[in-house]
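Read the single chain below, which is given as structure tokens and is the form predicted alone.
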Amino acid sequence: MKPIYIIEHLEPELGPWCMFEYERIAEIVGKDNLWFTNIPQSTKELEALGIVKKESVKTMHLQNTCVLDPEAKELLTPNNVKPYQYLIIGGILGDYPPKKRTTKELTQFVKGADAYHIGKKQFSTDNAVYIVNQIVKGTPFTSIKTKYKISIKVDDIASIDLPYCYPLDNKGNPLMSHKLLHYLKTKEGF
């Protein structure tokens, strides 16, 4: 039986960096494998990409629950990740320094979950859910090539830096979705 993702939306609102990441999600493990809980107001787009609740995971009593937090004490593998029906990854738009939001907001209030890491660096949430997934695979994390630190060149000049760890694909080029890269690269302000 395929897990459940849960992505805990934490952010005040769905503004499109967090959409972005949320539709790779659903590329990644499949619609039918995704809830989107804490949403406040529900949106088409969203409920195109998963199931979508607008209750908090902190209310909902699941079992068989597994939190994915940077400061679990234990390292996720395919082994302890079978008895899950349930991977928690929190939608948070990260810091930095990273400020432990998964832990302060998340971790604490779901009661009976365990809580495991993907390694201690910051990952965004879709590659966060990529990791996990692999790991769901039968993938050790270890073997699992990621780059910490990318910069995304704008023009000839100016360039982007993203202080979060990325999976790399087979070339060594960081995993990231196609519409935030034309979204940074496009983007005033950055």
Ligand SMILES: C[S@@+](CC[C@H](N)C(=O)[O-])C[C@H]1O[C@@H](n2cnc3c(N)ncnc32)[C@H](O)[C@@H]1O
The other form holds:
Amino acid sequence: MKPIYIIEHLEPELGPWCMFEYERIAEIVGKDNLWFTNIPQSTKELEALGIVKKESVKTMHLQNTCVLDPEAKELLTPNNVKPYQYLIIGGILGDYPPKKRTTKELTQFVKGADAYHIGKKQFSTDNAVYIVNQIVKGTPFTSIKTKYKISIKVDDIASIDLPYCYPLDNKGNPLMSHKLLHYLKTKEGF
Ligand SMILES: C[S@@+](CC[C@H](N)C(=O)[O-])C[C@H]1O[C@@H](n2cnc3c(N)ncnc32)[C@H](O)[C@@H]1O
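Output block for the form predicted in complex with the ligand, input the form predicted alone:
Once more the chain from above appears, this time first in line as the rest of the complex follows.
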């Protein structure tokens, strides 16, 4: 049976950056296998992407649950992921240096859940789902090509540094939401 991916939204708002990532997550795992939890005020746009719940995953008491946390001790593998029905990922935007928000705001409150990492470097929420989904499909983390820290050229002078880890496509380009890429390149004030 396919696992359910749960995105526990932990940002104060459901801003454009979160929505671009959430849209890509729905493309990766499909809307029938995706829950968004801890959503006080839902939107039609979010409801088009998956099942939306006001309740936090912290109070749902789900069984066979695993939290993805960069601070966890064990690496997620195609074998150890098998028993889990629910895979929980933080709806947390990247920060640098990482503030360990997953541990502080999520892992410790999901009683009975096991915790795993996918390497020690920070992926965005959508890329964490991409990596976990690859592992669920049988690819070990060590076989997935990644690049730590990328720079996005905005114009001849400016670029934006993103100090996170990115899976690479077969041409060696970092994977990310196309809408987010466009937003970063065109938004004023970066
Ligand atoms: C952008 S990360 C937020 C990380 C946050 N800065 C922290 O230090 O916890 C968003 C989510 O993706 C998942 N994630 C990202 N990188 C991960 C890693 N290396 N191992 C496990 N989970 C990861 C976690 O569930 C995390 O809450």
